[in-house]
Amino acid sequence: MKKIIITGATSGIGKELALQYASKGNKVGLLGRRTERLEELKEEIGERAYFRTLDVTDHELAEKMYTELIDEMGGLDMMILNAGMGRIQMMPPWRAESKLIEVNALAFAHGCHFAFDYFKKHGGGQVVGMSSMAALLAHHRAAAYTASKHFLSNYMIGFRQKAKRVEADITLTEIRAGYILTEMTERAKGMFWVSDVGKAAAQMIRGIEKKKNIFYVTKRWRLLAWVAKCVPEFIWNRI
């Protein structure tokens, strides 16, 4: 049985993998910003799911929070790093941008942060970072979205660097999705390859257990991260 943080866990990704984490017999601390729905999937799931609402751009919050979970668990084996953001919309173009930044590179380094720290001292463990095939793309419409996919997969790098020079078994795990079918994408346009969230998040599971570096969610979006490594800049831009 594995202990394991999720944030962003009242819908999507977030909320599938900790139904599936929790079939399979492990404690789930599910943080997100919606109450309500943190309730319902605490009800669903039972005695095995431990909750706290969570704005996690509030970093201080963010460590208590993250902390009382792991003493309710009795400890912490995995964080996943889930909690992100598109393109917003409803808001003055920079103030949305900013926001994004701040929810998807800035909340993201400091759990990796946190849980770093704590598995530094505790032995090891391993962290999961929710990235995207984005990571390895710019695109005028989506800049700072793509810019901090590309953040979290270098910030993933660079620990996982560090990892090497500590004692304590630390794995880094950077899950690379492509299109999946959850709220956030819902009205989408222009999606192919798209997994619907179940099959998705099944394939995360094997990915992070069997400890890998990246992995591609679905399987087949490792052939477009190669074209994209291989296409140059000037191909992009006219796009």
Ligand SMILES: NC(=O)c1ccc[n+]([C@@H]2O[C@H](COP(=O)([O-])OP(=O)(O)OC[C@H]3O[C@@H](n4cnc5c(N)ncnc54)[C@H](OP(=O)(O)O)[C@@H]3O)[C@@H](O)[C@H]2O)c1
The other form holds:
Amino acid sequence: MKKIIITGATSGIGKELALQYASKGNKVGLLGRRTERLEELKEEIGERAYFRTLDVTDHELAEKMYTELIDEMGGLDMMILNAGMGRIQMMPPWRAESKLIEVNALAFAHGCHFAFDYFKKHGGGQVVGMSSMAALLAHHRAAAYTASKHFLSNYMIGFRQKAKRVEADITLTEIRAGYILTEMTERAKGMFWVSDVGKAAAQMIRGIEKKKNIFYVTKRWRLLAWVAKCVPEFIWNRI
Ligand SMILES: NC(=O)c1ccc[n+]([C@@H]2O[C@H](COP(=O)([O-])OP(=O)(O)OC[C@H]3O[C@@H](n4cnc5c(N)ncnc54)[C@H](OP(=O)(O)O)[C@@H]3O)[C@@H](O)[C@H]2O)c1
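Same protein, different state: after the form predicted alone, show the form predicted in complex with the ligand.
Complete assembly follows, chain above in first position.
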């Protein structure tokens, strides 16, 4: 039985991971801004669920809430940093752009830093970052989103290197997801290879259990990742 904190557990991928992990007998600590959704999920899961309302951009409060959940669950084995937002727009207002960067990059980094520090002091654990194929591809209508996921990816590489230099056994796993049907993508156009959230979460759990450094969900996105790495930038810029 693992003790797992999941940020962004009120909908989509985070909620599905919470349900599937809890159904396997694990304890789940749920976080998100929408309290009523957290209450509903707690009701659905039962005694193995713990929750706190949190806007992850409030770092002081986040530390308090992570610590309270860890105390209530009796420890922490895995931190799944899934909270995120997306926006596809040619020229978003700066306020929206900066909020996205705050959530997807800065709050992610804070959660990763917190969890690594905890695991270093307690012998080990696993940090999971919810990244995207977008980490590999810049896009003029999603510059902040693609850059935020690229940040997540590189930050985790640095922490993987740190993990090799400490006594504790710490795994850092980055999930590069393709299109998954959730609230974030419900109005998106031009999607392909779309997965339902149940199938995607089940694949994620299998990859996490194998303690992979990086993996793609669904698996076929690995092919596009390979293409993305081979195609020169001047060609991407014309697509
Ligand atoms: N769906 C896809 O195709 C896809 C593909 C690649 C990667 N991803 C990534 O997967 C993650 C989950 O997205 P999703 O598709 O499941 O979308 P979603 O259903 O919209 O879920 C987003 C989650 O993030 C939480 N969140 C957003 N801002 C927050 C904040 N300031 N503080 C705390 N929680 C916050 C939301 O909770 P509250 O609103 O209750 O706070 C919600 O639980 C994101 O990081 C996204 O970038 C998704």
